[in-house]
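In the block that follows, a single chain appears as structure tokens, in the form predicted alone.
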Amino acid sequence: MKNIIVKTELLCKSFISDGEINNVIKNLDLDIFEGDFTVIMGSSGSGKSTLLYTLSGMDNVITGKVYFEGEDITRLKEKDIAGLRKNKLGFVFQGINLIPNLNVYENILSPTYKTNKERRKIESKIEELLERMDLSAHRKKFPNQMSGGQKQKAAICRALINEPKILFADEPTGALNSSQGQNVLDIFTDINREKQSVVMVTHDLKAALRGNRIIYLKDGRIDGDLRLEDYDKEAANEREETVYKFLKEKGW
């Protein structure tokens, strides 16, 4: 049995719009398991991105609890939450969000500031990530000098530099063309095979195939939970049929 790395209890998240309360997440109980590639799907407005931001400590909880490795992070002060995000959680955005006036190397280095990591180990890790993502020749380039795929790979490097226990990704292929998106998904698959826990929000069927668990949200609640074997490219067509059938049954 896998260990639970993130857990929610009666999680609620609401927003006020035009004077009305919009309940986006509703009394949600969820266990995320260590080493899984968990995919969160649902129609527009189902609460999937809101859930991701809440699980990762990037958004506040209204009521309920979020636990990371058994610790209730909803009780932490903002300083402690920031430290947790820096040292143990990684996040990849759809909009990429690289710092425009820093080059690739500096962007990847930036999360290591004010950590206790040795400079030599940090530099070695950056070199390893640059090599892995085929970015070594682009280390001095600024974001506006790179393709969308290169920028997203740099953002993945940045998210991995502090060796997070879990990597969150919000539509990481949404701004990429099909070839670039495939390359990024291959990276996520590879790092998950090395036991990196991944939680990814996506609306794309091809991206969802990479998960070994697909959670379907509807109106802020879990409406389906599909468990799969680890991704195998050779069995992708059969896997796609299984996932498509599951999603259609849920009204996707």
Ligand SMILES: Nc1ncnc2c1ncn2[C@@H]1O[C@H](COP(=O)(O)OP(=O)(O)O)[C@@H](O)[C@H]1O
Second form
Amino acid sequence: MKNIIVKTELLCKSFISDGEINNVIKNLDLDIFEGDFTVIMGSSGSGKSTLLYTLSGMDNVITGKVYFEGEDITRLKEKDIAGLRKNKLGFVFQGINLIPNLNVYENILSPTYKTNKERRKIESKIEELLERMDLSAHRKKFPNQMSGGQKQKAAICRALINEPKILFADEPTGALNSSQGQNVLDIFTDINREKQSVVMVTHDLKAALRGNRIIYLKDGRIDGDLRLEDYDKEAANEREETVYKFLKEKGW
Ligand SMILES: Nc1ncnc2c1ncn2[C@@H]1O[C@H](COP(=O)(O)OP(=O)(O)O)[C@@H](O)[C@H]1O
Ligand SMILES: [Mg+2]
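Switch over from the form predicted alone to the form predicted in complex with this ligand, please.
Next comes the full complex, this chain leading.
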């Protein structure tokens, strides 16, 4: 049995706009398992990004419960949630939001400020990440001097610098061309093989294939939950058929 890393109970999230209430997440009970590569899919506006924000404590204006490693994070003070986010959770956002006036190296380092991690350890971690993402030679570049793929890889390094327990990614390949996208997905597959838990929102079938679990969100509820073997490039065609069939049944 795998451990549960994130759990929700009767999670609800609503927005009010123009005096109208919009219930986006509705009484959601969800367990995310440690070591899994969980993919969240669903049509545009179905609440995928909203769910990711609530799962990761970025949005705590909710009802219901969210637990991280058994701890109820909806009861934490803002300062403690911020600490949890910084030390245990990693994020790669939709679009790439590197800090424009910091170079790659400084961008990746930025989440380590005000942590009590040893400088030497941080430096060796950043070297390992730069090497792995093929960014070593680009460390002094600013975001506007790099390609979309390089920027996304820098954003992934930044998300991983504090060695999070779980990595959340919202459409990480959305802004990339197909080969850049595959490159980024290969990185996700690799880090997941090293037991890193990943939760990724995507609307891209090729990206979804990387998961070992695909959750389909519809009108704020879970409408499908597909389990797969771990990703294997050799069996990708068969996998694509299975996932495509699942998605079509869900009205994707
Ligand atoms: N900050 C917000 N304020 C008001 N409504 C929002 C906000 N964020 C999302 N929504 C609404 O919530 C619904 C789901 O949005 P979102 O989670 O972004 O969907 P998805 O990522 O699946 O495309 C949409 O109807 C959207 O308009
Ligand atoms: Mg979204």
